[in-house]
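Single chain ahead, written as structure tokens, the form predicted on its own.
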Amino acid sequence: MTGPVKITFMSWGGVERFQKWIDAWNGTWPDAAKKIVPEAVTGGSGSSDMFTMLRTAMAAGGENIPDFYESNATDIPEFAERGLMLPIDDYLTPYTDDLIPAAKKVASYNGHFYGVPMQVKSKVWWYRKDMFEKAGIVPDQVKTLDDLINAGKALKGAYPDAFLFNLAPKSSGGWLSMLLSYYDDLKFAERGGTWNVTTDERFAQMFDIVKKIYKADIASPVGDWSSDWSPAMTDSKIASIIGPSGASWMAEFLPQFDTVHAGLWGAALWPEFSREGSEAGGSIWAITKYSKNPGAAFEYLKNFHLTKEGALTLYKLIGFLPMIKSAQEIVKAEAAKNERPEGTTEEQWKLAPVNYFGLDYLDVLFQAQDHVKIFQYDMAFNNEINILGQYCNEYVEDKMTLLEALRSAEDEMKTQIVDPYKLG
């Protein structure tokens, strides 16, 4: 007698965080759970650890590679080109009419679908409603870069010891990544080895935007995810989050960083000058070519991400927005109930996003999904953006002219990377 099929999946940050996914699978789809048994395996403490592990495993013939794994959009080109990811067009195509456009973009590369979309990382401007009100800042009226700078000056006028947002010295790369995503047809290089950094004027324009932001003195030097970040927020020294961490997923983390001002944070779209784009695109679950049970893997993923029941389950479980259009109103209705889950304390419930930001934050997040664009990532993007940020810093600090910085960045890419579509 044939027993249930076991499938393994990998992500980073420890397997414990996925136990509630597995519990939800068993409880929500009990009949399917008798046939498919999922098991989470660790990929290390961070995504770079996992991808190093996968490269090593591929070189060894695929031993211990799971049935599927989590991938950021930035890493899809490398592992699609290397052949680790299984194209899943036949599996996913029947569901694409219901997928939101941004989800289809995240899951696509080079004309094929390479994963089940899990999350879209849209741009969102998180802000302190009380501080903005006192400073006379209306987010919807901040449209241009000059408007943003003027808002920073107005904030400083109302709160002399505070800043509009934070941007640590030499953190240009994060801002550049968000800004460059505004253009869905922009590439660092063409296939064949022609580089665009010095010839496409949009790279120069992004350098100028970043420099203008730094020179305006509207940003705190505190870095994202630093030990000083949370205290700066709780002490009202930072009035908003925009830039590298100005993304939809911050809804999960901001309530943990500033427990003092629950109910005073709100969400808005990014200013129009850079509203389109995304923070690293999003993430997918990629089925590997080494999977012994790709059909079972897709069945598990389909239930969570491509059905109304699954979308509602994931929203209640971890606050993920649905990747399918048909589930959006269901999630909004669930949020509007404002029912405290069993086992949740009053203090924990106060920090739940629907209470922490107010119910209208969901409308902003759904609107932000309509503005998602995915940068034309290649196999070397993470290296490229680091190099670009390094030389943008030289330009910001007036150590290089704009042309010198761009030429130096491109020369280093040519030397270090050579061909970003054909890595060794």
The other form holds:
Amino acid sequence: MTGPVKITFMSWGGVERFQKWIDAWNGTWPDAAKKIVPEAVTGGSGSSDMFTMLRTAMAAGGENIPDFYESNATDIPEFAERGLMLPIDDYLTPYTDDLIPAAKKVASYNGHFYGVPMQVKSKVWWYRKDMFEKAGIVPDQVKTLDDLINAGKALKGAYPDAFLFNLAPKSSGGWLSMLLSYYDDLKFAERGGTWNVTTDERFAQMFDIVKKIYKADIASPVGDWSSDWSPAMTDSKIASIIGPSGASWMAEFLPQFDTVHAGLWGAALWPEFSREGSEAGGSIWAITKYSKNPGAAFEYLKNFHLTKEGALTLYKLIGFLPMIKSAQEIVKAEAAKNERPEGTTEEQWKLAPVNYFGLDYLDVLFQAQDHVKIFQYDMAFNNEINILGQYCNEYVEDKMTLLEALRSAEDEMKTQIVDPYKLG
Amino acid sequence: MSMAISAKRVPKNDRSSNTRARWKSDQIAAILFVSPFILAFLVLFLGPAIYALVVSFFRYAGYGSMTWVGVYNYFATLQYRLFWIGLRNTIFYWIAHDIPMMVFAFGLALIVSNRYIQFKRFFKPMLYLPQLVTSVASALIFSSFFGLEYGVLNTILGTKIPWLQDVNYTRWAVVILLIWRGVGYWFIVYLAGLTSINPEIIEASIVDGANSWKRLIYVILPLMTSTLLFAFVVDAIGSLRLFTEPNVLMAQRGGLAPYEVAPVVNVLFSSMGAARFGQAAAVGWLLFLVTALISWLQFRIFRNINKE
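Since we've got the form predicted on its own here, give me the form predicted together with the partner chain too.
So here's everything in the complex, that chain up top.
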């Protein structure tokens, strides 16, 4: 007689982050919960800690590697190429007809599925409806970069002390990472070591966009996630969030940052000049090759992410949008009910995204998913974007010409990374 | 008395063999006492250090195969702009905080050690208190303190100094944080050093007519050179490994500090994060050489001062 199968999963942050998932598993699928017992393992405070931990565990023979772990799209290339991730085509293919296209993209690498899609990080422009209205800004009519700059000026006209959005000095990298995903087939380098930074003119275009944004004086110097960010929002000094934090997941954080203006924030698609793309693609649950129970791991993940019941559970639990088309209407209907859950105070309920942004925010989020494109990440992406950001900053501050900045970035990538398709 | 009697009764050969036996057992005891440290040193420090030296000549992701690249990792690191920017920042943080902090800590120790000062039991723990706050927590508190629009300092001063936005100010914010955290610790070290000075020497200098200044320059400081050497060397080693304070103070969205203000350890950290263990090892060894050089210089300077 065999007992229940124990499966372990790893992510960053405290394990309590995933305790509610385990509670939901036990509560929503009690029969399955008797057979499969999940256990959360923390991988450190951030994704980088977790990957260092996984690399060390691989070097030690893989004994302590969990059955599955959370992975950003940016980290898939290394661990797919180096054999940590199990291709799960056989498990996932029966569900692909129902998967939203963006979810398929985020879970794919080199023609295989390497995980169960967990979250798609689409581009969303969060804005203060009241401030935009007073300034005469209609987000849908902001299409080009010049439109965005004009909107910034219009906002200044209406609110002299406020800015259209915030962008800390020397933070080009964040914007560049959002812009990169806009372009089709853009790559830092080809397999074999030919670098594209100086030869592909789209890198120059991105540098120019970032420089123009900085020079337009429409952004507050307050940094994302800095101690000034939240007060600047509550004090109405920032009228919108666009840039590296202009992403779908901000729906979870914005109500915590600005508790004063519940109901006055709204969501819109990014301006057309960079509407397509994503913020680091999204995230997946990757089943490892070291898993002793890949079938049980998939069963657990399938319930949460590939069934209507699971999609509804995750929406109620943490506001995740479904990865399957068939659950979209159910989630919208659930949101439209607007029923305050038991144990939630009136104040907390005001900060629930459906009330904080208004019911129509969900439509925008679903639309944004249709515009998701995922950059072709390679194994050295984090290094590449750091180097690119540094030299873009030099260009923005007029310390280098465009050509000098691009050439310096490429030279540094050649010396420091050598070949982004080889690791080490 | 009884020992002397027993020594008389024991033949000379037996006595020497007893001494040898005792010497041997003392030696074994000594080795046993230090062996935990030696073992820990070999396993946790020397072994990994030698392994890191080997790894620094390879291209290695931390797992999988290793590819021999000779000195390329050293060459790449020395060519890396961020390594030099980080090293410059680290040396700046060290020097800019070290000198005022040591002067301040020593001054406080002198004041508190003075026999006329009251409430010593209050001052000692109060001055040491910042050391009890973890470096992450104190950096987080300081990030609110130095906020641009809503920071405590700017609100008090009625200014809008971009402490955490403009790198020219940001460096000083880190220095202030380092001084605030470090003063209490070195104050205690100096206080211990001062209390170990024989009061008779001080009294003799007073009798000889030395005023406070002369006592400090010609009596106290020379007697404190070994404490000062310890303080400067240890603080330099710690400062060259600086990581938490600038990164927590200036990190955005859980990342690291901007490269313009980042310490050199960030290069090691990001190399490891990018699975470039070979280069991370090379950075570590280069940093070790810099640390060794600076420590050697400090020893030389203090030796020359002692000679004079």
